[in-house]
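Only one chain comes next, encoded as structure tokens, the form predicted alone.
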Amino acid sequence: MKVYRMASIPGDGVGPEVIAEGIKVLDAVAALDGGFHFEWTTFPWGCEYYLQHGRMMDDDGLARLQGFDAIYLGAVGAPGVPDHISLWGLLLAIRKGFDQYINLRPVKLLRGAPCPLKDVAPGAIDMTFVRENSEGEYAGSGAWLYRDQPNEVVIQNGVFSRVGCERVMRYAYALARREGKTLTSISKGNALNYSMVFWDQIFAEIGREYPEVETHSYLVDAASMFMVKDPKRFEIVVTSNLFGDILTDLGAAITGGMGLAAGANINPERKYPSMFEPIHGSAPDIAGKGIANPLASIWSASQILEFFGHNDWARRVLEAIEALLTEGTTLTPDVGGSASTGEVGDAIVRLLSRS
């Protein structure tokens, strides 16, 4: 039997809630399948563990998670600790430290999920955004000069290398050829002249490696209109760390809202561990209530099962919870229900083995 050796990072907030019942998901279809085994070890790192010892995660956390097949992360946030500590103590920090250079977060409207927009139905909204994670606009890279003196000035900059952008461009390419789909980039190059230029050339360049992909590039503010207006529109798409870190939540709006959101912090020549992750915050506000929505970290789940090959699970999890959206009766409060997070999690199980 397959045994995958899982590191499980709760976090903070509603993060233990939600992690529980994908661990919960993921060990049921294991049980299902019967030709392999999640193996967890349970990491208590994030903000609470921060105010106690002055870190987010051990000295030697990247060390001890290298051993692990894949990573799996509740929410990191909590009052009382700076977000730019939480942020680059932990989800930054293993990113970096890993080369998860490839993000990978779905768009899609299911059946029976919530759409703010008018008349779109279900398969008009189906995108993989391609976004790259480990460096441009969130690369660390600036200064802090004068401190607290009349002339004091910040600088924040981009870094765009060569590698960098064509790695997760070809990354793209490959997938928008493997699925028979479009390419979409997008950037803004017509006022970062340096990156955003630097980024269409390398989109071109690497574009002639794949003919046979229809590609097409449009400015950030332009796709941000488009993405409402037209969703259809986009396929795969690949862009920045910054600005794919925002279109992906208003993806999210779009196809149901944050509990619905799940990523990938992917390593793909898996020399590192790569770590999958429910993409909304904390939520302090209902922590412990038991109301958080469970969903999101259910379709990282989805996401780890197709990360191990276990494609035909990871559709099942999909359908499963596309039921749960269309039936309505095991809903929590955020979506119109009444349900606990738990019963979400049990009411997925019941899903699957009837599947």
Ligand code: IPM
Contents of the next structure:
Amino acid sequence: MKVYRMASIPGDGVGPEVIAEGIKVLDAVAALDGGFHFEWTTFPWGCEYYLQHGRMMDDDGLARLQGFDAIYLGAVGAPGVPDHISLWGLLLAIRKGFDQYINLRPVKLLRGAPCPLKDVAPGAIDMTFVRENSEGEYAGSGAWLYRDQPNEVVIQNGVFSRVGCERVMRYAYALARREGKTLTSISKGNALNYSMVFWDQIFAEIGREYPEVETHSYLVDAASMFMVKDPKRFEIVVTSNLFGDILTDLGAAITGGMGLAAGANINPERKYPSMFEPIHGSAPDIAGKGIANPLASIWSASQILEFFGHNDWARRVLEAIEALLTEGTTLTPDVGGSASTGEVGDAIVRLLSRS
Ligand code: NAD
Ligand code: IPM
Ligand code: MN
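Right, the form predicted alone is done, so what does the form predicted together with the named molecule look like?
First the chain shown before, then all remaining chains and molecules of the complex.
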């Protein structure tokens, strides 16, 4: 029996509520399959931990996570702790420490999912964002000078390395070639006259290694407009860290909301564990009420199954989500229902048992 060693970091707010349902689904899949098993270790890291111990995770946190096959994370952030402290102390520390330089985010309109756009059928929105996840606008390079003085200055540098750009482009081109899809780069070379001119140049350079891939290139302002007006023009998308962050929340908005949007932080070389998460935050406005939508977490559970090569189960979990959305009887309030978080997880398990 294959055993997957899983680290779970439920984190803050709705994180623990939705991660419990994802674990429920993964354990149910393993039981139904009979050939593999998930062994869970839960880490109590997050904002409560910070308030007690003065750090978001233990000093040897990365060393302790290193031995796991994958990390399953809920959400990080709570009103009592500044966001840049909590996120840099945990989520970003793991993404960077484990060189998870690919952030894979499906933006796909599932059957039955509510869509605020008119005349858009499921299938007409089917994108995969490949977000650069290790540097760019999130490099953490800068300075805060003359703090609280009249001449105060803050500097936040964007850092775009040749290695960093080439590897994310190659990953995106290879994915587009494998799936027979177009590849669109989203950048902003007209205004960001160093970083994004460089980005566009590397996109073209790496493209010569993949002549069979049809490419498009958009400025980010126009791209955000087209994502709403004509989303079918995007298939595989490669973009920078900050643009990818913003555009995938927009992507969530056109495909059913934050409760449905999943993401995988991948270290493609598998030198370090990869990390799977819903892309939403800790949702303090609904935390503790038992109404958070666990489908984003369950979709990221499907990404875990795919990462381990259980493609058939990954597909069946997505189909169960589609079946639930289409039935429409057991959904949380954000997607028009009145069910609880736990009821949605149970319903997915029931659908999988019948599939
Ligand atoms: P958010 O994603 O937490 O919430 C935005 C809106 O979406 C809220 O109205 C919330 O109720 C709703 N929402 C989010 N997840 C939902 C779910 N599963 N079901 C139903 N509705 C859901 O974003 P925010 O309010 O900007 O941030 C809150 C905190 O989370 C901040 O501390 C922020 O820094 C942090 N954050 C963390 C992550 C992460 O850990 N990956 C991601 C984004 C934000
Ligand atoms: C996300 C989040 C994070 C990001 C924040 C919380 C640092 O918004 O995963 O989308 O910007 O990457
Ligand atoms: Mn985000």
